[in-house]
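For reference, the chain that follows is the form predicted on its own, supplied as structure tokens.
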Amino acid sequence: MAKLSLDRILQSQGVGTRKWCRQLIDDGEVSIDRVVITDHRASFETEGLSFTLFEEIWLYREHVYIALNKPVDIECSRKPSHRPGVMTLLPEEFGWRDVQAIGRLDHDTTGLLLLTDDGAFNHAISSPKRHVPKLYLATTAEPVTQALIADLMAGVKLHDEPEVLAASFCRQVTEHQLEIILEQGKYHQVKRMLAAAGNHCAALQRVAIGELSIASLGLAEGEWCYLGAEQLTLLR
């Protein structure tokens, strides 16, 4: 943590542009420890810092780590083309902080989505070289068979992929549902693997990343939460 001027602190937390942050401070809209601060150049240690803006308490966070239970028909792109973007589900300050989705879920895929403004963390979780397992619950058009499970575990060849791709875990849940764990993170991988194995994906939900599950977070569809240090450990 560092010692920063108050205008830089506000800007870093997604309040707005530095000019706007200075104006808020100069207008007496910001207080720390119940003391109104009107000098935007005043500096403060950021560790453990909180400030009040428009009667709302903000806790300083060097980076934000967010879990979202993504609903259907939401695009993960920052510039969505046909449907609402994922940032519409989050507070405006996350946009100012340049929060990005870690990987993407298709518009018709639901479940656990991680977002952050920490580029190094984003790379560590999304890079296929890190082999972070992701658990999906897939609903299939045709009944699940043991032959399908065997094919997915043995590996299937996808178009434009140099090597076969295999699930690290797969089991039948119901007649038309299976759980599958992947580590590669290829484009539309679950859907393409099911199609290559002779079935079709009718619905898809990401249930967990690493050891962090959507169930453990207790998030309803469309809800989000900050991730703490213990939860982040479950992702590594």
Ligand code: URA
Given for the second form:
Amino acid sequence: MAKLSLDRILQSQGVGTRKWCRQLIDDGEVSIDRVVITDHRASFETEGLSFTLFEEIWLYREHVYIALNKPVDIECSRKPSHRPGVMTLLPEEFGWRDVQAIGRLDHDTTGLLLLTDDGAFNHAISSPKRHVPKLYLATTAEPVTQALIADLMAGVKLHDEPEVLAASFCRQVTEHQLEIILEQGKYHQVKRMLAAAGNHCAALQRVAIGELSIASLGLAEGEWCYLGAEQLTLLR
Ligand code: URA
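One more: the block was the form predicted on its own; return the form predicted together with the ligand.
After this comes the whole thing, all chains and molecules, with the earlier chain placed first.
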């Protein structure tokens, strides 16, 4: 249970700078339980709190956990240089909350990307020690062969990687598509593994992380949703 002043509450939810939050409160733009609050020092219990700002209801969230179905031509880096960044697909308040991607997808990879402003959670999920399985659907330039599947399962040696990297699952889907599950998160790992095994990745989609899949979330490309406690357990 935590009590916070209203200006801090607004700031923590990504409304904007503390100064701007105070201004909004002073101007009578914020109400709680239909009562306009003009004292920015007034404090409130945050658990279960909701407030209204410009007639929009905001539910207090200590942290946000977000799933996005990333389209192509979007960069995941914090300071995108060549293409729009992933934050352009999300409401502005997430930027103010310092929401960040959990790991990265290449600009031309589509599919499930998780984001959060919970640093400990981000660290825990992206830690290599966690071995969270990630399922990808890869489209290949050359036909998929059983030898390719066998090589990916047995492991391939990548330049600059000390250890041989192997898929924990791999199966052919169509003549030019395969599903592959990786438990590591090395740079361009799927593409480099396919290249090392003598093929070429023409397109890549991340289908699931742990038991959480794009299909179960029902997200079309470019769409996002909040993840609840139950969905977060699917990542473990
Ligand atoms: N492997 C890749 O090669 N690219 C990604 O975006 C993710 C995994």
